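One chain follows as structure tokens, the form predicted on its own.
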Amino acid sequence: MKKIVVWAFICVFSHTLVGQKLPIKRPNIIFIMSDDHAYQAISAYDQRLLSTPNIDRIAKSGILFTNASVTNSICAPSRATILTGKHSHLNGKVDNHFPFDTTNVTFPQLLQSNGYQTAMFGKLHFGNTPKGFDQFKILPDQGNYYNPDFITKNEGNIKVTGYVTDIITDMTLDWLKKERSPEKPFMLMYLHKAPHRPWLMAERHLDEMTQKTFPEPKTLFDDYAGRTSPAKEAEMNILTSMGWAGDNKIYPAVLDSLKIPEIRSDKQRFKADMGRLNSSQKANFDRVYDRINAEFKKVYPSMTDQDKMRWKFQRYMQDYLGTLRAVDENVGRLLDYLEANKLMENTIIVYTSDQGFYLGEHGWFDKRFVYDESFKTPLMISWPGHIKEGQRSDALVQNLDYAQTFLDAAGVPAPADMQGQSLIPLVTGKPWKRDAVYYHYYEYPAEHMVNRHYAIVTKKYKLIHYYFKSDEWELIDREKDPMEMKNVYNDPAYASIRKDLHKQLDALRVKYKDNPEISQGYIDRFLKDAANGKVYGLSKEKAAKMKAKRK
């Protein structure tokens, strides 16, 4: 009799949880995210730079999105949007300076409270005790590539010898093997540090990747003549803003011998990163980079600025893409485990990045702008039996949508204040529509000095408003100008289009509850913190002048 009662309870529970009807077999969810992974550096999108056969496996078994984007192209705010399903101005994490509001309800909390086993391994980038996880081991802040520290739920702070991409995967597989409960569906966040700056690749890839030559983007020598002032003023040009030491791995002693001026705290960053290497790791790095430094010392005195730009671009690509070799290998390790243990059948697998990244386009590295290489992000989703293999979609989807997508798949109601749109109908072939997306970037003044701006983006156009440093508008014709080189805002031929986009933008700002008062509030808070010496890289004096000028 007791067995019958228990079985009846299980049957009822499998259909109803917290008063909601759920699928009999709820899917597992694996969310894989790398940091600053440009879609151009995934062979499923573009085969010119790097082969990523394992990441491509997810696209081949499911759907690849060509118009996926972020709401705010910078690390911590993007992650906050993913977790909360809300735009930055509502979840409060508008930039890397302001803290995350821990009163926000996140989708992992909701899944956990509705019967999911949850775990997170890798880079969160904000907060030391993420809510809604049965297990976590996360990197503090940005984390380190070699011999990284971790904040853990059960072991306190630990340091692990090895390469970060391999270690995060080891932790993930160890959890799947030893802690995962077969009786529960699980939600696993597998989050890589790579390919975030300073681009230290695994030792096993040093010889191969540092001897490769990569094709230059057509806009490497962009002079920004066709755009508004923010493009000209941004400090992310490879020639003038990328560090010789911390980024390109030229030794400080070599820079001193050649009398090359230091770019910001370049030498300090180099010493901090290389200082984490143990003797064996350092020997491997020195063996490879000694050769590069010796060659550089010979050619530098006769190099033109154009030569230097090309040299720095190649060094950038070698190291950036080198870190991705290990990401792809380790994604393969995870997929192989899932296949070997028959966990693919009812598991949603997502691969994405927290935003895009410039790989020399417009002469830049980094992100922040609403231009495509920064705004667009890789996104592929597989779910055997639910998503047909080999699909491509140009739908306007955003990282705003992930929370509601996962809750929808699990049969858990989304909170009313979430602002995204579940992708489940779209990926399973049902009606789904969105004509435009909204973008808002806040982190100025700060590193890379990209002016604050918001925008509406459709499949055909971008209407962008820059504010704070300057008050300027841009209109980009995405079809006629795919490299985004010309502002046509004042072109009479676009007058009616401009008028219509302004109306759509105003409507989107109302829909997403953004307005000038909110923007001004964040500016006032930022300048107040800066005037009190609480903002890295902005002096009290400069902040006080900005604050006075705005009054």
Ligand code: SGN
The other form holds:
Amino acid sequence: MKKIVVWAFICVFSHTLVGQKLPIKRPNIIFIMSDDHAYQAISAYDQRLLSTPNIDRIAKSGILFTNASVTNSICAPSRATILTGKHSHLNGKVDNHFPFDTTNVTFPQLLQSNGYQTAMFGKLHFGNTPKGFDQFKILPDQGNYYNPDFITKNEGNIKVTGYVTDIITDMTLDWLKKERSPEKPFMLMYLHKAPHRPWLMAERHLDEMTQKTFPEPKTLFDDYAGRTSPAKEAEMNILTSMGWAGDNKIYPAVLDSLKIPEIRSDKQRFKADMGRLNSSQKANFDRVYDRINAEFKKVYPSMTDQDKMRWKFQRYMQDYLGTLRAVDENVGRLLDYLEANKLMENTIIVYTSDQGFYLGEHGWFDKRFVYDESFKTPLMISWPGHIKEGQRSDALVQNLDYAQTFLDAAGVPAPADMQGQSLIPLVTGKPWKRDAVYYHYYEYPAEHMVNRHYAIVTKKYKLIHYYFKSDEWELIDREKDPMEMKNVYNDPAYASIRKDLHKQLDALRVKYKDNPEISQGYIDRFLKDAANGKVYGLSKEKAAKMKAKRK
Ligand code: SGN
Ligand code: CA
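Can you now output the form predicted together with the named molecule? The one shown was the form predicted on its own.
Below: every chain and molecule of the assembly, starting with the one above.
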């Protein structure tokens, strides 16, 4: 009872005294985000692939979301949505290529100006540095796994020897130990590069992880027959689009000796990443990958396509999951520090990813589609004393909601044009409601070639509209078809559901202020820049052809 009264007092006070000196202790916020971390690779969600005991600690001491999703399944746009609390079409960061518009107001700026100490370490991927941070050390662009460079607020550009996940954690812990002010609440963003491509794990995990075998997903050999054209046309099938060298670490010389055709700029990617290792790191990698290359040389000549798919899937899982071993260990280091220093009690801890990822489902790697594995993202939140332990929620929450959640927890009013919904009532057991979420993906044409699409997603259905490359609709029955293999848009049995979902989608587009003119504006901007040879690596000729085709 006492606790409830105190909490009510805190809420009233923190909401009414914004901007002034607050008499209460506002919570610290630690936002942990990895890059491309599939929920299938967290044991709190799924135990088939990897044990992540430390990440699971956050779920155990708080709430885990089974239906958390992103508004646009790609890196920088997801980060922009997280920081601004707005959908891509309004914050302007619709794809990875155009820089973030720094005139956007972000929640760290608001927390900073309301008395929070703020810091960011790791991957941002914005094409510019973040506003609203007292301290930052960020990777340039995608960053590198080994001996990475950092752009820092106070030391200029630096290169640090070692493994990126360990280094980002060292920086984070250093800040907590040496720079954190005991006078202020803090908001810390701890952002991993792992498990992003090209999946280079820490040396200490190489031996163990490259000798494991993993279960295949049921849809590894999906032929895409049940859906519209974008699924088939996407360039993210493990067999046909994953690089033997850059991704699976087969040496370019071995590929040449076996006359294996190169996939994209695969050999050059291999050299760029492996080329950063120093001699002792390289010796460790060689020891392990020499063995794999020798085995590959023996088996390749008799492999069928099915064997190749299976082999590549195993190599993919070994390396992708290998990178996550260090993420989990380092999350453990952070949690141990917080526990040892009594920083758990008044701290909100979030673990999430910038989006989900395909681990062989539909034969794919990468993300972008509104199908579950990339549309959904891991999300768990702990806040001892406020969020009950061990909860699971299937509420339709999104990365759109984080900004307002943190502002709410800090007692800072959210700007009226933010589009999310604070999760504080939901996680503290109060009424919270949402029936549907909105999704919009833009980055096409580009690597992996996933056509532009927008969608409404409810707990039961997805209604998806692909546009630009083609004009096609898809309806997925999430309950009857959880693996999302069959488009039932033209099935007469779904006629009334389809009609109702169209209505709901129209209303959602009005609610979030999205419309065809805005989408066309982004297409025009893309075509203009592509015609000037600026983006996506499209030639002037190809861009001109596309423009002519549209007229
Ligand atoms: C790189 C990767 C892609 C990936 C994008 C976006 N290719 O371009 O596979 O989809 O990043 O990822 S690579 O050959 O350069 O590794 S995101 O997470 O940053 O959006
Ligand atoms: Ca990502």
